[in-house]
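Starting off, we have a lone chain in the form predicted alone, written out as structure tokens.
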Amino acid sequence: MILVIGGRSKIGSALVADLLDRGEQVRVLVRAAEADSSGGLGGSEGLGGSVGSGGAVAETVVGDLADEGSLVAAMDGVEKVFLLSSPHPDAVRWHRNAIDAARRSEVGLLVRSSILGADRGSPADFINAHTECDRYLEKSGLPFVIVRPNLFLQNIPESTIPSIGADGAFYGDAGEARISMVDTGDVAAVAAVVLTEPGHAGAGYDVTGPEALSYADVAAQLAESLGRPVSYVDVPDDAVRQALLGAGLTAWFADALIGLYQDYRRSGRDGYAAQVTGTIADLTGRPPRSLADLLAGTAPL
């Protein structure tokens, strides 16, 4: 048995459709809220679409990361659990208490999602803590992978292209920084792999896509891809600060998104953050998804 939590999430849900494709008996995370809007436990519904392509559905049960008894009674029975949560003040907290909770269950592998940089440490808060949470993992005694995906491809249909302006325009903080961005497909079939295949114990990969781009080469597929003019109009931490708030998005979080491109702007064109890993390729055996491929609407072959 297999627990996911964060199966809600874009990388947990793809993961837990091909842990079902791959005949694994797989039990996701829940919250009560989460369970009760569903309608109950076990319907695939609650799993944000996470059911495998011969209609097995996965088990569902109900905890929180903030609850480490609840953690310990989902892991019952359970041989390997994936962690991974949403960026949260608290997150640092969380993934103790389910590393703590899978030693506790004498879990036999524990694969963290974690962010690339986060082996080298950073002051920006988002990869602090992931590096906090695998430093923990690591003398934990447990054993564990470190899965280190870059920035998420899917930031682009669901951010950027809705800022662009009536102008063509859009704006960031990015500078001239360049980013190897990954398909969160990609990762969930990456952690599919170490979840399932022998030999990967102990092991942190770093997953990217594979080419890096700044965000004035994403403006130009963009503008390849929509048939119309696009332009990426570099601004202030200052800005961008406002227009998070804006949008409704809490200071913490917004500073926290700051921090990460201000990390992005140190890493520069040919930093950690434009580095291009043969992970995806190496263990899934197929190429890595890129940003043309996504906004095409197909995969690579």
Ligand SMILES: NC(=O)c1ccc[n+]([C@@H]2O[C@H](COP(=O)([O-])OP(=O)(O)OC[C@H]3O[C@@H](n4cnc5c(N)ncnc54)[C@H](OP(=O)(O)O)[C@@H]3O)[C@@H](O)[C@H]2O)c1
The other form holds:
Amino acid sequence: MILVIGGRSKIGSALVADLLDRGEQVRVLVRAAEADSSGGLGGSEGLGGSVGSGGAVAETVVGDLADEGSLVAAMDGVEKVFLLSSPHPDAVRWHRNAIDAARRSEVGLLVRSSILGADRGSPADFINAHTECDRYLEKSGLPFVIVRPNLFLQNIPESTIPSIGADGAFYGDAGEARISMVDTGDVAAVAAVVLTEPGHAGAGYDVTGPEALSYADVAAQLAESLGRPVSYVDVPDDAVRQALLGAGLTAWFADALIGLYQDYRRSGRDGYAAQVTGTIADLTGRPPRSLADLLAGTAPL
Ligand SMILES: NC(=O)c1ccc[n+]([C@@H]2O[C@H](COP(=O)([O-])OP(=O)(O)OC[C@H]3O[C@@H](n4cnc5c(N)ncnc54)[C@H](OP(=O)(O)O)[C@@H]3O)[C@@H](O)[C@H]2O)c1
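Show the form predicted together with the named molecule, please, the one above being the form predicted alone.
Full complex below, order starting with the chain above.
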């Protein structure tokens, strides 16, 4: 039995479907409020991607990363755990709870979804929190794998495209930094391999897309895909902060995002975020999805 924590995230839902397709028994941790609002437990309703292509369904268990006792209960009979959560001011405590629960439950492998750059030390809070969690896991004595994905390609259709104004411009504070953005389905495929195939315990994998793109490069691809002029305009952090707050993000989230992009800028055009690794092809046997692939499969917006 594999317990997936964060099973309704983009990576998590694709992972659950992949594991079911591989014939694994899967349990998804859901928070009580979400379980109630999704029409009850035990079925696929409300769990979107939790159904394999053959019709197999994941079971669900109620729990919360803030409550270690609920995690120990959720890990009853579980051999392996996949751990991911939303970015949150309490995320380090949450992930420590899950690692402690896995140790108490004598879980055989914990795979943690981290972020590219977490192994190098960074002033950005988003990355720092992952570094702290990864170090805690490495010292826990549990067999582990750490998966470090770069920025998600899915941010482009979900956030960038809707932000394009009537003048064709979208705004950001990435400067000239190039980022090898990665498809979340590809990250899930890597996680499925390390969870189900032997020989990965103790490894850390940097997971990137096939090409490093600046936001000017993204604008050029969007213009091509949307069939109209699109341009990227770099603006000061304060302007981005106001826009993020205006879009309803909390001050903590807005500042964490700005810190991440400051880190991209600081690392430069060919910095750490521009690296292209062979992890996806090496582990899954297929090439990583590009922005062009994603845009070709995305309904026009
Ligand atoms: N966005 C990027 O470009 C990017 C790039 C690299 C790495 N990352 C990292 O990827 C991770 C996921 O980010 P995301 O934006 O994809 O997340 P997300 O869509 O917000 O999903 C997060 C998942 O965490 C679960 N969760 C949140 N709080 C929980 C709690 N207290 N107890 C149990 N489960 C909880 C959510 O459950 P519910 O479904 O019940 O809400 C959801 O399934 C983060 O660690 C982030 O730092 C993000």
